[in-house]
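Here we start with a single chain on its own, the form predicted alone, put down as structure tokens.
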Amino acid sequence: MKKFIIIAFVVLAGIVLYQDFLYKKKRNTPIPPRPYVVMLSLDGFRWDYDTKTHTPNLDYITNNGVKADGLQPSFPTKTFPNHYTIATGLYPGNHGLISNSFFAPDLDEYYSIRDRSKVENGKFYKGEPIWVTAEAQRVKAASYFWVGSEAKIKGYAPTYFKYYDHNFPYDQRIDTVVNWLKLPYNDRPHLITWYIDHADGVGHLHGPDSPEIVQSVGMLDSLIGVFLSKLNQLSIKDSVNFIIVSDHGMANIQNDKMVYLNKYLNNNFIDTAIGVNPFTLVYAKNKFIDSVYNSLKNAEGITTWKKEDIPERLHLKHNKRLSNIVVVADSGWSTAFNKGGFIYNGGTHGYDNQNRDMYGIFYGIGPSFKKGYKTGTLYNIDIYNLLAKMLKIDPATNDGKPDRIMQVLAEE
């Protein structure tokens, strides 16, 4: 019996030592060489903006990398839902950010892009953004103002991130991204996501066909040139892939195509309505859903759905956070609650994602991309899988279809 105990102890000790050896070996195994991926979002940069003025730096990327004919956003074509779709590969109906602002009955709380306490709270964010996928697999990530990156999701946040500051200078954003790429190897992020808002603000205020948008496009192209120049001075320049995307496009609107929702809404019949111009979530009281729907359904300039009737192609209606009635303005139309408020001239987004004016951009250049390759429409739902492939990490479950986008990569 004593001999048996000794043998068992020796075997157990051997198992423990072997497991410790495997752990140390795994911990000390160097991360295999992998390319760097830097992804910039130009908010509201429509698919055809490069035709409005001279864009030598975007042209350079087109001639030496990849350009898509357009990037179809997910619905609704709003900023927060689509940035988080790009990051997760999930439709808004599956990742939970169903609009820029909404009520979440699963949490009994409101989410708003202007409420920092909510934006930075990971409980609102479903799915797994690419920086979480990377960090969980020992690949460092950094983010400069990307939606969701200020919250801890699944226990992870990017190794480096910035809290949103709308007025932070664009040139300093470039310098920070470049400095991240200058860090010592063990500290250097292999994934960087960053964001510039300018085209969206100008598009809203002046419209997508205005002289001001032409100036904005020229300025943004110059910033891209500055980044490319600084990137070219780095010792790792031949290992860096640079991607440029946008979350959505922009459509012209005019004040003579207005729908005032309060003309049709009885405040006694609804709990609240969130968002306007052109996508509105109407939370009707349960016993008045039909009444509210019937009062809106024939109004000129808008399309109104009960939640259960929203087309499947929009991938939205099964989310618990969605209101029981959804209103979307028709192309070129705007919605407001009351007459006499803001005058709508300029541009907006939020329309059906099949509306070509809602399409954004996709450019890519670097060692992982084909050179001088133009492709047709890409879908932002597929970018997550592309990033995972480029970073050599295993993707989480998502809604994307890899075979729709992997053609942009050079053959290995």
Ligand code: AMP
Contents of the next structure:
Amino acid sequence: MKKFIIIAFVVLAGIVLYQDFLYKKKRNTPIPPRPYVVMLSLDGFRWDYDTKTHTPNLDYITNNGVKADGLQPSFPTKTFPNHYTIATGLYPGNHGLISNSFFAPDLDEYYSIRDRSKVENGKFYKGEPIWVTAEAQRVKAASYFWVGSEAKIKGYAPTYFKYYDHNFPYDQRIDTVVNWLKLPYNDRPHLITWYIDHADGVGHLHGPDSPEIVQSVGMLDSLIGVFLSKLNQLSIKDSVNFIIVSDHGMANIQNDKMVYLNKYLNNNFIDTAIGVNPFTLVYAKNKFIDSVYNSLKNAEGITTWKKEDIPERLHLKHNKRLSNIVVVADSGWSTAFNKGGFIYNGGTHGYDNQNRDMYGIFYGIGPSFKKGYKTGTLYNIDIYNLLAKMLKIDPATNDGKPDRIMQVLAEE
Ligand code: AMP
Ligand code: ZN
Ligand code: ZN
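Next, report the structure of the form predicted together with adenosine monophosphate; the form predicted alone has already been given.
Below, the chain from earlier opens the complete complex, with every other chain and molecule after it.
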């Protein structure tokens, strides 16, 4: 017994001494300063666009930073759901922007990206975007047009933000971002998110394989060059990380693969149908769900689901805002309500997120990143955790899996 007490005492003393050692070690390790993180979204920039033309600036980032083989978007592969997924680390089914436009029964209101009063209204946006996480932990953020940044969410907006102006010149966006990084330390944002739409518009109009896309990619690459050279002149250049992502890719569409939904939809059976090629929310009247479904289900070129049958892997069906019937065109096919209803001629997105054409990009360069590191597919729900880690802030609960993305970071 006596022997046992002595052993227990020695073990206990050992633990106390070891903890004291760890505490002193921690106290003496200087806390590394918080780096800056600037994240640019190039709307609709497909994963392989850098192979379409000479892209010296993207190549520079690839050789001196990190490049992923592709960034898998979340479903539906539309602009608003995916920008807000990147910002929150939540699937669209969990953050509430289930499409670009939808009906929200929880608020008894419609949301549309074309309606400023909705886009700027925080009540539509669930979850916690990274700038809110930052601001709530006293880390300043700025945003030049990131989806959701114009609304107050959980009581916070970025310290600096701009109201969306589609035609605002890209070079002036660059200058503002650079000027934010030149602010005095106490005013300077540690997180900046910004946005350039160009490749999306051109991809819709002319298609991902058009000469116009080649030009757009070249132009965007030189804008990145301008930005990099301006960053390089900053006194804080060695502590700035620069990330480039896109919300989704782009697929070619053809005139002979079109489905006119009004052929199958009886107006007396539905409350409304909202959609942009190729993703449509059909809000059928409750007693007609089966009839509407049966009339759509065998149409060539589309996949129709009753809400409860949407595959679990799309993480969408549990949201209240989702219509009771959902239609998505099959790869390469297009939908419109009627002839003349097509807004796009060249390309579109919104398809299944496993469709490789829907994959976007992820590049990163700066002190937090590995140098000359290529990685396989990354997932856009994982970016929120990465940003939180880089900014040294505590992330909110989210759908991301840190293990799938942290390999891009250099060891501290
Ligand atoms: P889509 O290609 O239909 O998914 O939507 C892309 C469009 O979203 C772009 O052409 C932009 O005009 C628009 N957009 C992007 N960000 C915003 C914003 N913050 N507010 C309003 N519209 C936006
Ligand atoms: Zn987009
Ligand atoms: Zn688009």
